[in-house]
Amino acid sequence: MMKLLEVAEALSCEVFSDEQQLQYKVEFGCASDLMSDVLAFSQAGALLLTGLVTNQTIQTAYIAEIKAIVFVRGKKPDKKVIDLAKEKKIPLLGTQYSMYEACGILYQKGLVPTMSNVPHKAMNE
């Protein structure tokens, strides 16, 4: 489990939400640009990493009970996306890292993937 503040620091994130939301905790991580995969394979309480910066992403995250979203590859949400995320109380962050790099960094910090039956060990053990 990680606080969003830890995620933001690990990924050098820009914060598009209220600073107080950085105290929220995420239990799992998932990554996809396909919202159908998010609906099928994510778990409630997860952090979503995606490059898809649309209202559909926010709506999908809300339905899937995603706790927060990190936009990768330097993508930035427009005002409509930010406003919808605020309405749905979904924190938004953005990083310059690629999805692959961001996932690796968070995995190394101990954030576990969603829907996994494979035991995980920290990469630096």
The other form holds:
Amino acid sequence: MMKLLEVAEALSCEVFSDEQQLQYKVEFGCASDLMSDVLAFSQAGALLLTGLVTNQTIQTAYIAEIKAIVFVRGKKPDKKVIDLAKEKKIPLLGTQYSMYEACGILYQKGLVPTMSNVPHKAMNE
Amino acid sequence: MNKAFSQSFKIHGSDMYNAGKASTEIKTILKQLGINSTTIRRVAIAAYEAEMNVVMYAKQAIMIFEITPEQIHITVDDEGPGIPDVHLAMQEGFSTATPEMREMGFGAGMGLPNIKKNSDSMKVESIVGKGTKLEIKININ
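Please give the corresponding structure for the form predicted in complex with its partner chain, as opposed to the form predicted alone shown earlier.
Once more the chain from above appears, this time first in line as the rest of the complex follows.
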């Protein structure tokens, strides 16, 4: 479990949403540019890291109960995407880190995965 | 069976801007009705996958959402190319998506298998050149 504020600090994030939403907590982390996979493998309450900056990212997050989104590789959402996220109450952050680096940093901080088909314990062995 | 509530939505093919609106509306209705969150997530995911399939492949469709005290039914009846081999389309990873669909983050061949995973019963009937009818039932726990 991590506060979004901690996520934002760890990844030196730009915040595209209301700063108050940084008090939200995320339980898991998942990362994909494929929304099909987010729908298939994520869990409610997760933080999504993605390089896909479209309306569909927000719709998918709302449907799959994703708590917040971090756009990686310096991708920036346009106003339409930010407005849709505001309507759906999904905080948006952006980082310059690559997907690989951003995941590594958050994993090190203890944010557990959700999209794994391998039991979490086995990944540490 | 007592019909408690029913609503229909029109879905337009290729309309990426509005894609997902019907499913998000269904999700909002279920939240207002106080349905448990696990069931809501299953219904929303199944409906959204079905809606995206229409937007990506079909010309148009009618999505009918019905809720009874025991079950949620979603029927999507589309006018489109149809599915030549439903059994093949049900396999994870099988996809006929175009590069444009993949750029939107879809078309990974997970749609129909994921609808099946999130529903208690699923029926697909398709006629090539005419369209596909999808019926999903999800029990309310």
